[in-house]
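What follows is a single chain, given as structure tokens, in the form predicted alone.
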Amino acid sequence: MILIIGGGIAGMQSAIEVTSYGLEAAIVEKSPYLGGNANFLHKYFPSMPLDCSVCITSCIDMPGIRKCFYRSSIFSLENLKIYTNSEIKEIKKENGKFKVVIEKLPRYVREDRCVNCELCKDACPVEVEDNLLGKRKAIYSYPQPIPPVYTIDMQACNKCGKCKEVCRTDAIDLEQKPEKIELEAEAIIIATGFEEFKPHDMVEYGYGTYKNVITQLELAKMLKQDNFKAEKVLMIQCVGSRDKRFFAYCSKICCMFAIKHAIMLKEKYPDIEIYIAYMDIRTPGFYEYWYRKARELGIKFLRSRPGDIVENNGKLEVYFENTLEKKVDKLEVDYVVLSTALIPNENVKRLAEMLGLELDEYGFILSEDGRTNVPNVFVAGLASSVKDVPETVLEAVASTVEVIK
């Protein structure tokens, strides 16, 4: 059995590849549903036109054809077990195999009985704000979720029992307890993905102080919820990236991230003014098309490094040096969107300690062709370095080839 840690793009693609060779696999994902950061991205490169962000895995039914992973049949693979709402608690290597202990947290809805009928959601009286869904009930699911099962946010739930009253399959179990699962794996693929650097320490930008200073991933969530409104927007590149105070490396996909969102906003709101403050624009290969398209749409690129942001009567005044015109200028905008560094998921360090993995100075797993310093432990996706979606999928395929050698 092959253990795959992480159920995002890399993890799902690894699972598809591993099982296609007839091997058994298990995905362990800490959130209630598969998809990882792709759940939040709304639209993504490099397809044209921009597709839904979850159109990122190969189709199982028609190999070689890219298809929405919600329709990829991954949940129906007989030789794949999916453990969502789950976390690795212990890994030990014995006799060449990995003994793994997993803690599966309760979702308070039985996966073997839920039919995703929505009756429970309609009956729930509690409504909360959600990063992905906007307003949702205490019992909820993602659009076309994997697995297709509801889950209860027990921090919001008042245990009124109305969901249980309407459930026709008796799937609601408000007393469900954590479950301990033990597995034995011949190999492990780590596909824990990335996190977005939160620049609270970069006080010049006012992140966490001004509500209209947000990150690109936060903007993606707002676009997905269709609740972003502005007349003038400034995007600032290389926030935390290429900065010796934080992360000296280039986060590689931030230019495309910003350009994608700028184009989406400009096409939806033609009168909106969008500025992108950059150090260098890095759009290799096919991505150059999008850079040119952005300029044709009237998106303005400022070669500058903003130095201060001040809120004034609900607007944000941004002071910056225009390095092309060699002058200090000011721009008043409704929103500032920060393209921040992409960093390893917080679980990487903990897994590295369990397995004895070597990390680089920034916390990424050191690897070569998907192989780590630990035999039979492989890595795919952004757990080892920053990369875009096509690279992530290719690395997941390559790691699988290393596994079966």
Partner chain sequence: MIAEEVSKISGENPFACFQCGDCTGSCPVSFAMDYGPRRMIHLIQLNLEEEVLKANTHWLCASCYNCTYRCPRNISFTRISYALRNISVKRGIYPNKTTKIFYEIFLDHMLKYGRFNEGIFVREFVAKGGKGLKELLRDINLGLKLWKKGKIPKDVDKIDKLDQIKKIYEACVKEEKEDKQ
Contents of the next structure:
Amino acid sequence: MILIIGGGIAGMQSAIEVTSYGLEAAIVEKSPYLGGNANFLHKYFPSMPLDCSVCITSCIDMPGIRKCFYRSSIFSLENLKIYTNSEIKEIKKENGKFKVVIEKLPRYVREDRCVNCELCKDACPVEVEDNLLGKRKAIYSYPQPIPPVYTIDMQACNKCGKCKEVCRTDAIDLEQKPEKIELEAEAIIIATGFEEFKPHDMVEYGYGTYKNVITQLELAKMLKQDNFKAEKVLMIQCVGSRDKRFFAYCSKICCMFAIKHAIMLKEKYPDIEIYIAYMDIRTPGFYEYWYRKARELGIKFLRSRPGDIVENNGKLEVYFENTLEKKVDKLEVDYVVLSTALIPNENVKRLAEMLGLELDEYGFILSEDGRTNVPNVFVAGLASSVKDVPETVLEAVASTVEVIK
Amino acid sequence: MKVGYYPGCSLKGMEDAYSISLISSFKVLGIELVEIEDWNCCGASVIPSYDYKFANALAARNLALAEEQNLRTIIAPCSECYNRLAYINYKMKNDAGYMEKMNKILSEAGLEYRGTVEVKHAVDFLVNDFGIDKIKEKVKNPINKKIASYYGCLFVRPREISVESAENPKTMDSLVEALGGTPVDYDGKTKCCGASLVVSNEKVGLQTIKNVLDSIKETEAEIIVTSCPLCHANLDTQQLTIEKEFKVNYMLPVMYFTQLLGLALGLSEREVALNKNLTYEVLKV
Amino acid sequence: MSEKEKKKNEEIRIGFFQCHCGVNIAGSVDVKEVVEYAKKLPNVVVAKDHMFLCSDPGRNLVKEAIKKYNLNRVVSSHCTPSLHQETFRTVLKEAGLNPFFHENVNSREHASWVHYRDKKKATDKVKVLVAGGIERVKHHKPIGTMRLKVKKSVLVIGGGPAGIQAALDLGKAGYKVYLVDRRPHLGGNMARLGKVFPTDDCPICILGKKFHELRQVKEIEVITYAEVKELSGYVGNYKVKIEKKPRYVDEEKCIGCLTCVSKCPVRVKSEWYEGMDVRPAIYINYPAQFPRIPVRDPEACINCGVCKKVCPADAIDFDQKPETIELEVGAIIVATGYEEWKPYAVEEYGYGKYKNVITQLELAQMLNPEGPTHGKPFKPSDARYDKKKRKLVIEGEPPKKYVFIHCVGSRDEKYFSYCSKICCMYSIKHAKMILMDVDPNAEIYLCYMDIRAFSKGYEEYYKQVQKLGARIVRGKPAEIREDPKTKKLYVKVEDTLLGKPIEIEADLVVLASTLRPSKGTKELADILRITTGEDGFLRELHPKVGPVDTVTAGIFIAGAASGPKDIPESVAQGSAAAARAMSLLGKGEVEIILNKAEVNQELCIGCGICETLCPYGAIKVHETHLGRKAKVSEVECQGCGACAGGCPTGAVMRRNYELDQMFAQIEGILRSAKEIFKDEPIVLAFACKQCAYAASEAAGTSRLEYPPNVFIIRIPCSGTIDIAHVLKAFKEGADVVYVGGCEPGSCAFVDGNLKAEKRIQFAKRLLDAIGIGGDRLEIFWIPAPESMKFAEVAKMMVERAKKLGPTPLRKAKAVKEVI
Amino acid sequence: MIAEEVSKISGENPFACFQCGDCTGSCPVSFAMDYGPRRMIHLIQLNLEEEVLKANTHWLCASCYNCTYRCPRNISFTRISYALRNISVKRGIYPNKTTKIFYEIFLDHMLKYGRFNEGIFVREFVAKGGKGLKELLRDINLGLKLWKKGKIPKDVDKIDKLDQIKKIYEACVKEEKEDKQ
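Would you mind giving the form predicted in complex with the partner chain, to go alongside the form predicted alone above?
Everything in the complex follows now, all chains and molecules, and the chain you saw is the first one.
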């Protein structure tokens, strides 16, 4: 049995690969649904035209052809168990095997009964703001969710029982309790993915202070919900990355990230003015075509690292040196989007302690060809370094070789 | 052999030495030049600066006339004319939308261009179409001198109309070699002569010409050959001004490649209007 | 209806099941009315509805009904087939029926979700779709599966880091591996480097370790100096012909003493060292080479016979001939790598004209400790071949001032518009090597446009070279001038941060030239029937979901053959390709569902059109005793149906999308639509399931409304479309017909969409000619995520139908057979 | 928007430029320019119309196409220069009096003769004050030489179908107006 920690793209791809050899596998995902950050990224480079973010895994009859999670085969893989809403509590090594205790938190909806019919959602009277999904009810699910069932957010729920009334499959179970599950794994694949650095500490950009200073991931979310309106936008690259004060490494995919968003905005609103402040545009290989396209569409690139942002009458004033003009300048924009550093998931540290994994100075897992310093513990995806989706998929496939060895 | 001919204003004006030598030397080679009837100015660099579209339409008119007069190939000896005509010809042939746009304007004057004409520079025609070997056969007085071929810009650039590399052109050198001369290699071969800057911004213009002359001077060449009236005027006519302005001494005789060709083919200096060059006297020294 | 057909129809017993999907369907569709409507249709034995058909009770309902009513056909009406078609096919299978006797009507994404404001219209639409489905299912035929034995052996082409990794992974897992390289040895370009970034490891040491492993694994057979010439067969069972070039040294006998090499009197330029050194006529390329067997260059050889004389093993054989090796393998991994472009074309830099302008790979040879000067750079203008010593001697001072130029040929529309990805890093690496190992006082200028140091540890590496004192100039140099006497070079560049042109003096100018797919990549791609992109590199199936797969099943790509890559990425790709090959071959057999093309031998006239249409070479015309007939290789066929759409006699068909099945569905839909929608315009759409149909599903999920009188038929690829389908639709009374396909370049079946476009253009002219009007037919590119576009197109086509009015055919009392 | 105006006239997309500076390094007259071609394009990208039109860059461009030939993004600054001059001329902006006189005479010849008459030009140029006294005195010597060599033509060279030129000109002017509306 192979335990896969994290149900994002790397985890899902690993699961598909591992099970294709007839091995047993289990995914443990801490959020209620699979997909990881992919659920919120809206659209993906590098395929042209952009793929939708949920089109990312394979299907049964034609492996390799683009398919949605929605139409995914992952749920029907016989050798795969999926534990969502679950956390790793304990890992012990015994006789060359890993004894793992996971805690499955209550969803308050029975996965075996819910048919994702939406009746409960319509009945629920509580509405809350979710920082990733926007407005949602206390009983909610993701778009095209895996598993295709609802979840109750108990912190928001007022226990009115309306959902229970309307549910025709009797799936609501408000009394559900956390469940302890014990697993025995021969190998572990860590696919915990990344988080976006929130630059509260970079006072000069006023993130957290000014409402319209946002991060790329926040922009992606707004684009997905289609509620982004602006006339002038400035994107700032390398916020927190390539910066000795925070993270000295280059986050690799933020240039493409920003260019992708800029192109999407420009194609949707041709009159929008978009500036990208950069030090070096890093669009290696065939990504260069995207850079060219962005330039040709009239997105303006400023070689600069803005120094200061001030809010004035609802507009943001950005002070910067245009290094190609050797001139200090000021720009007034509606939104500033920060391409912040991508950093390892917070859970990595805890896992590392449990397993005795070596981490690098930034908290990424040290690895070689997907192997870590601990035998039979492997890593896939952004847990070891920043990667784009193709590389993540590639690594997930490649590390299977190590696993089955 | 008959071939269409677009002389351009300069060859009809100050630089008639070029057209005289062109016609006479081509005659020796058995090439008859048929002038496009009622051709108009190509617009040079001034009309495009004034109104880009009008300038392009002017060039297109000449192409339409050539087509109407059944001239399949036309030779433009002036690099500026060649550049304007060849580029518009290229653009119209390769961009159907542009062809339509231009024809809409031409139709106001009762003209149409369908894209059947080929525009060639005189050097290109001579070397690549007529053939170096045929010229070699007819050389009577080999010019045994070190000769710097000056190509200028507009014959080799932009890429769309150039028949050879702009960084390392060869056609004129191969012609020089065929006529018995020794071609010299230098950096300024395709550096700009300053074009009409001498008129619009004299200071910069003269500096640019000087750069070219300096780089030729280094090679110890004895003669400069040119293939464009503007280059010629700048290097020849302005050489004296520069010598005065910058207190330098070049003493570099400049002649058209057609003049060199004519001399090699056995024509007299008068037949190729050599005395019309301002640096003619230098040659005598 | 003939007696025979009648009888056949009577035997057909259809069960119809309508799902409520909670309120998702029942909320805006009167399910009871639909059930009543279905009950009245011919051959329907039973019609029922259920709250959640996909749930266990729902599935049981179907299963029991099949048994109870002795059903032999099932139509279920619920969500889109992409979601639950498989579910109900499985139900049929469990109930003992062939799964393909099922038809899925999409009453959610195509009706209840998009017409939720108008319950009547939504119900009407479902009825029409149900009529189509019931008519269609009558013509369904059983489709079987096929099990295919596969060979547990793999051919790996290319012995660089990617190929070696793939071979080792496979070999260690017990697969037979043939590792083929066209060079006389393995190692690829990696073996030519002195160090690799960002760890500054020694590549020869890494390779040495790998070579050792290669020798240990018995399953790996290394075939060097050989090229793939021919391929036949199909996934799991490929037959490959390989030509082994004569080495003139017997590989079995040679003991690798290299006496022949040291005694050979000839010296010619060494290709391996990029002309930076000389080699004998019988030579090895590098000391640690594997296999350590020399090769004789017959063109350079003066046939003096010294080598023969000195060879202690009698291994030299001047009469060796090319040899053809035939292999049988289950899968192939292509790892042919890259080569450096020689930038003669960028004339302003004078490469080839000025001796001291070299490329980074050439500099790498100078910096290679194993190389000609043991890691000491020199000015090529100082190098001279000494006839006596029979080697290259360097006279003069080593270079002091270097200018490195990035992006030579790459990121340049005139040459190659892609970025070569790793040149920034190896330029930095070389600068670092010079400053650390050769001369800390060297002046090195890096002229760049963007420094692309993006992967783990790269940015830090860049910082190191800055600290070492390399001078970083942002600007693309315009031209280089050489002083003919001193051979010094002058590089003119605008320092864009300074805002003015400067001139830098240099002893050596090093160009970071473009990386190109290695020579022969295109030819190999043609042999293997895989595709290359515009840029000449091999094309992966999909950058995200199939980064090492190709359009041909069982053939994988790895490493820089599919685009510039650094070594870690190449190695990862090698592993990934090995993993993909193993998961394909691991079970020893593959099961193939035969929903593919088939040829009716009676109808086939052997015209061969299908053969030209198939992007996979899966259909071929053979000579048979009945004359020339086409035949489908079911294992190679991918089921796109492009052949069927183009067959003039209807002999070729795509199973489950056969002409009578499609006709029945068209007829069913339109007959019912004319009856129910009466005078309203009727629009029929054929949607490719990869894109346009997926877009229609997305439109459903997003509740995008469009007029209800658009009826969508799902096809495997827009290339499946047949002009007959279109004509049939018009004949049955459609006012407007359109086809939705994938955008050019993104067709899952290479170019089915373009084939469809051609057919539609032709059909438009045909319609013009017969008086129906080409305006009534269109083709659109509707990518999967573009639900908005889907809705928009639907609206537009209904508007057009309104504008054009009913077709003449619809008004006509009797329609002449047009087909 | 200056960028769009330029793009419309020249057919070039200034936004495609990624600021490598190859053009400026290649330009034979960049030494005398306010901004090199690269910075000029950058200013156009940033839509700084005033600064763009104030610069002497496009007036100094000798239209040698060296930048065009080498540009990695296939942009022609030469054609952009032409476009900038077009825009300037329409707004009555000239770098100096000489250029203005030069252009006006040239256009006049175009419409009056269909060709450019150098002999008449020299006369008109001097008469309109195209040359200062100092240069004039210096050039008298040169003029005499040219005259002696028979290089100054006396005849007027004129085409037959002048109306065609006029009609073409009017068509261009008309289109321009329509475009504006």
